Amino acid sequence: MCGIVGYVGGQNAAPLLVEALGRLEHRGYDSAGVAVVGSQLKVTKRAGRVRDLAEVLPKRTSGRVGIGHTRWATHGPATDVNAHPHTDASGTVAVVHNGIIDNAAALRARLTDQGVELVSDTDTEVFAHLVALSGADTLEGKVVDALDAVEGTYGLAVVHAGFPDRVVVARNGSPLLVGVGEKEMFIASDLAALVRHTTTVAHLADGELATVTAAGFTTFRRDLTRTQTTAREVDVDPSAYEHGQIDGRPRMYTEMLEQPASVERALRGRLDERFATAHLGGLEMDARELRAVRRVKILGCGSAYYVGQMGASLVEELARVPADAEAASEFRYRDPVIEPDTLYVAVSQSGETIDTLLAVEEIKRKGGRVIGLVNVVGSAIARACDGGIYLHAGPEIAVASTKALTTMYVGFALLALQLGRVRDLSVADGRRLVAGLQALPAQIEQVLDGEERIAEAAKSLAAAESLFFVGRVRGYPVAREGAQKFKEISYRHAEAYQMSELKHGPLALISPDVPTVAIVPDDELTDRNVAALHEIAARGGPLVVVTHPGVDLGELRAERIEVPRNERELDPLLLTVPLQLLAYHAALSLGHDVDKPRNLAKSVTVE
């Protein structure tokens, strides 16, 4: 989603801002711009890439205070005028903003009645005018006055020609960080923009503002009372946030290859071989509390939702506790019943997904217990939850999730194992699953070694305008995730169905032009699944079958992709990995940028 950067210090702000915006390109955007305060306020913005902005930025743009932005359109198309920063009519105030101002239409009408001429289609422009019209004596007061009129979500930064030594920032539902350097300060919506310069950061809380100068920062509420937010050192490797291709390969490819190592990190120190269980200290729940759980509800969006479905299946199989997954974006709008003996699990790679964060807040408001399954330490969801499981996948730059998704699955497997062992899961089954988890890194490596054959299958699939992904029970959420990956980076229409539902409608669409990717593990449903494949073949549908060695497909003509067996409960993870490679190579064969698919964003921070 949209990205915010800011700088206050002794260096020229413009090149620092452009460089930082480049580090936010993975979030997804359609335009970029900067505002620099020097002898006057100068704004440069351009639809397109950050490199397009760099080409038109005047070389004489100088000033030691500035803000920048990459925009992902919510109001109005990608044009130079709609790009951020936005200014008031006099060019005194500049604003960059993530989020959505819900009452923007009413505010636009009010400003128009006051004689203000609005030049963009955006909701953000109104905020610049509100700041300029405030009668407060300080920039902090002007920003607070403007916020008092606004309804919605925001992470925003404001500069003013009359206050050339500072940036005022505010957060409500959209992430914002302040980075502390040597006599210089940084502002960003994502740690990736800061790590080259500092790893000492402060996370603003919802409802909090900050004044940032070269000497430091102060935080406060809208009533101007001080808060005590402090900066802390973040344990990260700055080199892990480097963008662009590595050894000539896209980041998505690199991140797929990192999966064995990331799964190993996710498991490290969490398996207890003596008692055949998992140990997740971050849950902050003892055995008595875990035994009291009567239901598990998992909430996520996109790939996190689909891996949540896989996790729900794990919990039911291993712990014999009813479990299900739901799209977090829908959860709070149906006025859900929050049960005291239900354990809610919020899943997000970034830890900032706004739909999931709002679902967490709804659960907390109603007294429920919610834990987080997130990758980013200190993120909003991690801070809002009662406890949780960090994924330890390392920074994930490509928009399409790969290594974060596999570590999410591992997190659910560990949770299900721990829940199961405090209930009725036997020592023998516990040992079986511990051994299965320990085998995963090497088995993922084995799947990745089969890339060449998978790439050939991908090229044939890329030629189709539409295709099906099918699976059953454990295989169905794998199929959903496979369809998601394929559509988001290849731009082909891909739809997932339960294998058992084909005869209830979808078979009408099967033809030689509509391939099917089928998930067929060696389990209790193999015969049923193979029978469904014959129904597809009888109608001329091309088949790619992801399966286990030894599964008998009979005389079926199909492209076969085999993955190693693990325990049945853990097989979905290994069945997912070749689908990543299928999507990747299909997109490459079509000439697409796999790291930055069109219209999508890595961190979804607007509803």
Given for the second form:
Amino acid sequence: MCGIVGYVGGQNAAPLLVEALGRLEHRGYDSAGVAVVGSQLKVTKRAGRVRDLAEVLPKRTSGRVGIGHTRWATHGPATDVNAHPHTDASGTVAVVHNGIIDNAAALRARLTDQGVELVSDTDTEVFAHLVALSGADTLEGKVVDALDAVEGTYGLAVVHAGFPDRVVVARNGSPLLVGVGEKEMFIASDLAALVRHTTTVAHLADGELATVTAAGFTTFRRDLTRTQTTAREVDVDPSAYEHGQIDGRPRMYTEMLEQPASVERALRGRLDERFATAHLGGLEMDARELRAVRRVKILGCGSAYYVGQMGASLVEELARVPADAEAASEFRYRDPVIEPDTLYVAVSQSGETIDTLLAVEEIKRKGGRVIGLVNVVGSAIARACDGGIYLHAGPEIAVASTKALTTMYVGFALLALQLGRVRDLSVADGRRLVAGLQALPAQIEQVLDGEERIAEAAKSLAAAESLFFVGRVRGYPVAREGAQKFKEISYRHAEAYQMSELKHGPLALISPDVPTVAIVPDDELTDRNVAALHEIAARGGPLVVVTHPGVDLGELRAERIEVPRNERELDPLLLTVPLQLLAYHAALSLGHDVDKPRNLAKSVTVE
Ligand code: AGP
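Would you mind generating the form predicted in complex with 2-deoxy-2-amino glucitol-6-phosphate now that we have the form predicted alone?
Once more the chain from above appears, this time first in line as the rest of the complex follows.
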């Protein structure tokens, strides 16, 4: 969603800002803009893509201090006027803002009463006027005065023509990073916009502000007392953040292909063959504390929630601890009961999803213990948790999550194994699962090798306006994730259903025009699943069956996609991979931009 960039240094700011905004494009946005402080403050903004902004940016825009923004419309449509930066009436102050000002309506009314003319529909514009109206004699003081009036979440950056050497930034709930260069400083809401210039980075904490000049940065609180936030070297490979296609292929494709390597990374150093267990040092929990866990509650959004359901099954099967997953976006609104002996697990690729972050904060406020399964190191959710497991998937650029998702699954498997082995899981079962996990990278490779056949099946599915994805028990969250991926990028209506529930209603929809993708692993439920497939076939419903070698489908006419066998408990991971390829090839055959699906953002940072 919205992205912030900033620059203070010796170079002309405008081209640097535009380039940095381009590196945030994958997050999803509908307009973009920059404000540059030179001999005066100049703002250029435009609805549309960053390249549209670049086209209208006057060639003579010069100045060594500036801020930029990609906007995802919340208050008001995507128009030039609603794009950020927003300014006060005199054009002295410019502001870019991520998040939502909750009391914007009241502030707009107050400003209007004071004779201020508001030109946009946005919540952010009020902030520019509040800064301009402040009587403080420093930019820091003006920003603090404005912040005292607003309620809500924000990452924001402010420039002022009267203070041309600096950018003042503030954070409350939306990430803000300061990157340290050689006599120049960078600001961004996402590491992706910084890494080309620097990997020495400071993460602002909630409630913190910073003054950024070419010489460095200082951090402080709203009462203007100094804080000690420092910059650290982040261990990332800048080339992994490059955007655009690789070898002419969409990023979703290269990210799917990377899964054997990313799963390998997620496992590295965490398996203990001798004691047939996993070691997750980041949990910050010893064996006694792990044994005291009476329940596991997993929270995430979208695909992270579905993989959380797979994780809950793993925890119940391996550790025999009751576990369930819930959409963080629901959990946080229902005044949840927080139990002291429940282990809460927040799962997120970006570490920024606002609903998941607020769920974590709700748990902590009520005294619960929460660990994170997070990909982005140092992200808001990772920092808010008591401990956790980094996924090591590497940067995920495509909106449709693939490699992060499979590393989430591995994270849950490791957690379940460690929890199981401090309880009743036998050494023999532990060994079986360690070996199963070790086999996964090569087996994912095998599934990916079957791409051609999957692509054929995808083309026939893409022709249908509506389809079902069905599975039972372990297979149901796999079906949910498969349907999610399919609808996200193909824009077809794809509905996930429990195989067992079909005859309680949805069977009425089955017809030759409504295909079903069925998840049928070789397990204790195969016979029941095959019986349900016969019911679908009897009503003329076309079938694509994702299954294991040797599963007997009898006389069924079905397109068959096979994945290798592993341990039954670990089946969901390998069953998920062909569904990614199905969605990908369906979307490609329909001519869609798979990396930037319509209406979707990579990180959902607004409620
Ligand atoms: C995945 O394909 C989706 N784009 C989406 O559901 C995503 O998983 C969800 O928004 C959660 O994101 P997170 O993992 O960054 O928290």
